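A single chain comes next, written as structure tokens; it is the form predicted on its own.
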Amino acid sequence: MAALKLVGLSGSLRRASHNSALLRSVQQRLAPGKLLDTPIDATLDILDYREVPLYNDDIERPASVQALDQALRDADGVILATPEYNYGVPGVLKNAIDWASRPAYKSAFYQKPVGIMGASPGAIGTARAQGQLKQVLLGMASQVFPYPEFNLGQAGQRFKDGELTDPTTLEFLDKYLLEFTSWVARVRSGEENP
């Protein structure tokens, strides 16, 4: 089987974002030889969407939106890493998703396997934001990864100098990625129907 091409979107544009750091950890864990006992070969490209403007259906899709849309379409699967702002999904992430949700039921997210994770300094992590994302993704007919949430609370204690260092969290991340990549491979091969 060809290598799976995954893309990731961080819901935070902050330089020191825990969610961007979480996606970098995913990249590292997917590196050859890191995920043990798996025949799945996968890579993750973290998409930079800072140049995507606020959604406005009156304007022609700018190059930044076209590039985001094409990267999502070309991917076998997507990982969204979201913080939680005011009990919800950050505006920048929702905005990128809104651009990529067009045209309806033919969008880059249509039938796309999507995993959701999140990190937050708060005690309950990003549970509410993840719940909102699931609802949005289901509305676009995406395939949402049916696995226990990767919901990292008290993130400040689990990262050091921008790297995920907590052994228990890394172990769960490995399990999540093993299941996610195996699931994406099954979905893409048609073994799991939407």
Given for the second form:
Protein chains: 2
Amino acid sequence: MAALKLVGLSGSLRRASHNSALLRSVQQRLAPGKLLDTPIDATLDILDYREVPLYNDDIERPASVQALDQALRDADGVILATPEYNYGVPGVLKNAIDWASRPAYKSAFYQKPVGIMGASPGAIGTARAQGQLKQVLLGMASQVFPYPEFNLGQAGQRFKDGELTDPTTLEFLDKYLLEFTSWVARVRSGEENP
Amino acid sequence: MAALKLVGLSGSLRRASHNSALLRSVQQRLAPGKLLDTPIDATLDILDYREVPLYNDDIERPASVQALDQALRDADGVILATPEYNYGVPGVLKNAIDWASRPAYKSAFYQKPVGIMGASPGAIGTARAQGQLKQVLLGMASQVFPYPEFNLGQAGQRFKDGELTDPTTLEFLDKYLLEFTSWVARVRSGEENP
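Okay, that is the form predicted on its own; can I get the form predicted together with another copy of the chain now?
Now the complete complex, all chains and molecules, led by this one.
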């Protein structure tokens, strides 16, 4: 099987985002010459959606949306790493998802394997945002990675200079990625050889 | 007591939005020489947030955000009329809320009386989006209007030429507005004379 193509979206656009850093950690641990010894080869491309406008059904899908949509369609699996804003999914991430959700049940997210993770400074580690995100993903008929939640609280203590350094978290991340890549491979293989 | 200043946000930016039409109905029924005979005078200003950018903590709050924030702060109460996108709150509306949610617990939404309504073409009438929105509002410590949900399904049959025409819905809307304006007046009066 060819290496899995994974793409990641961070729910935060700020430069020093913990969730973007988390995705960079995923990237490093999966990259060729990788830190993580998975039986399944996989790479992660982090998608930039800063140029995506506010969703409006009246306007033509601009190039930024088409690029996002195509990258999601081409991917074997998606990882969403999100902060929690006001007990919910950040508007910016939901807005990107809203664009990519069309046409309904034929969208880039339809049947797509998706894993969720999230980091936040507080104790809850984005649990509420992740709950809402699962409703949204299942609403689009995505396949949601069945796994204990990756709720990374006290993010301030687990990252250093924009890099995830906490050994316990890295261990949990590696386990998550081993399971996630195996699951995506199984899902994709089942689609190819039903 | 001076007339209540209410502001409304529609969760959809498209021109023919049912939710924007719903807010225009609210406006008409409350306006001077109004259709609805409330004991409490109130006006509704519909806020335009098309120019609000994607939330990013790195950037300075632009004029569009400052104007939105100030209008919300100046209001006695807020009405959110929202469609449901992918079983959740539209990203565009959540993005506007995310901007207006700062600083935490000192924001425009802090303790603000907020009513929710929603219209959709389907049967559910935005019930799931409204559930998520309540979590978000209570997360910001807004005061959420305690009232049966205004879930307007089959919107296609209830509006005509961009106007709410269904008599049953108008009756429900009038009742809602009577209760809502009384509640906002009570809340505000309690704040002024504790």
